[in-house]
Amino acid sequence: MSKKILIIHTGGTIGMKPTDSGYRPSPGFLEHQLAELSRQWGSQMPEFEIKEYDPLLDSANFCPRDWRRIAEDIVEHYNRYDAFLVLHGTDTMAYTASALAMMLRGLNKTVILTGSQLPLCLRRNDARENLITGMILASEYLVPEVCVLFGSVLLRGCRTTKVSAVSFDAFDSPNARPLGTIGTHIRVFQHRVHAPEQASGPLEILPLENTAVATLRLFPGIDARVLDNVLQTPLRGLVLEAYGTGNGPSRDTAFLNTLRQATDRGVVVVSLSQCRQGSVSLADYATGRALMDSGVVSGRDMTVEAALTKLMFLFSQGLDTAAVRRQIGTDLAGELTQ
């Protein structure tokens, strides 16, 4: 039996056209294109139907609110359709996927993410072919958690990462290997997939508001002031991008003290590595024990964008902060490595 998808069209590149002032948005056109891809496919075409956002969206211009649309939207329409495929800008896509990866719960439907890197209205562009593989995946697989499809991959959402402006293989899951793999052959690893979630009762969202956190990569001869700077009142967490695995300045006490002021008054300093490969551990070297010594919490291999909306999530379920430090080590949707 033909599973039923619901297409959440937000915006994004691959329904936008070209004006003077670049590409833009253009409502009604997805719509237009999938009808006539409907009218070529014939019996082929899953079925489907659009949800489309007005206004459409840049994703440079999404925020928590946005996620929680989504989320909403999913959770409306979640018994009437099999699956959700969410057409989404690239710049922001995968904080959106970590979002949503964190909001729902009891999830055991698809729901996949996918834009393009070029529009669909060129002559070339890699647009109708996330458009239409994203719909063949949602409707012939059981992926039941929040992907990012795009090129030749399909990944966990909360593990992705864009790495390319240019290239039409965009985004990336350097700590987690690939859900799927696109050539000529789809390849779904089902046994990298999640087990669809036992629910007690309807799928679920939990609150991920809007929160000061921040994130502040680490470069040879940081000044203190710097630090300190991004610290102040109303800084609830913060990321802070280390050398290797969690190294920083062991020698500049002016920097560490300011990292102890900060976490002895409540704020959360998580450890990621520059490193796009590789997770922190904050004891293997004295420069790393010096962060964990000044209060600072492993976020182990998570990427940028799952650990900053993980500290937006934790802080909106009402937890302390010793609360939100210890879960910053845990699992809580694929985000970590087990």
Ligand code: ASP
Contents of the next structure:
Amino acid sequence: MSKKILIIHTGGTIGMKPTDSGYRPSPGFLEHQLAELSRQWGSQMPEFEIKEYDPLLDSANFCPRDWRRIAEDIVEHYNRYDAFLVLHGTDTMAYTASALAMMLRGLNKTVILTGSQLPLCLRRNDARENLITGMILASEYLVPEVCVLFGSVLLRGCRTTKVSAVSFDAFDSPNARPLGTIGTHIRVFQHRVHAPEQASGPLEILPLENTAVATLRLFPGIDARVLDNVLQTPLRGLVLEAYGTGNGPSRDTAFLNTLRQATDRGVVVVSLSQCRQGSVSLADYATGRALMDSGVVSGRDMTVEAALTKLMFLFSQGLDTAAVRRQIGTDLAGELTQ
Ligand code: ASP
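How about the form predicted in complex with this ligand, since we already have the form predicted on its own?
Every component of the complex follows; first up is the chain already shown.
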């Protein structure tokens, strides 16, 4: 029996049209285009229904409450559909994918996020390809996790980052091999895919509230006062994009003291690498150990998107600072390599 997909259309370029003020979402357009495709392809088209958000959003306008809305829609329709295809703008897709992976507990069905660099209304576009491939993946394969399909790859959602503003291969998961590749054949590497959850309980949403977190990228000469400003209340968590294996300016005692004071106050400071690939290892260099001695914890090989949403997620579970610091390095949804 063919599977039934729910397409959740949140917005993004895929369904936009050009206007005098740039690309804007166009209500009803995508539904109309899908109806055309169904007429053209008849029974070859997977069975689907579409839920279009009002308003449709450019994902640059997404907030944590929009992540929650998607999670709630998946839970609400979970028993009536076999898979979920979420159409989403590319700008913040990696954040949404990371957040959903942490929020959805007990997932046994495929959830795919996709979008496009060029809208479906243009003569030349990547929207049609991503849309159709997303529907085929959702209806013919079981990938029971939150993933991102884009261009030639299917990726674990909480490992993704947008790497190009122009290429049709806009996403990568630099520290996790693809779950699938898309070419003349669609290949899904089942040995890399999460096994379906054995628990018989229903799909649950764990809380993820908007929390005061931030990211700061180190650069040679960064002033400790800048760091101090960022670390002020109400900040609860900081992703420090450090050098290489998680190193920082250890000769700058004002910088280290500022970090120490903040971590003593309970701010969780997570070190990530500015390098696209590889993992933080704070003990490797004296310049990394100095951060560790100032209370900084390792974010290992997480993306910035995963680390930021994970900080929000952990604080939203009501954990205290010590527990958040411990859990940052623990794998929750496949976001880091253990
Ligand atoms: N600004 C758009 C968005 O994120 C870009 C896109 O969809 O590619 O909604």
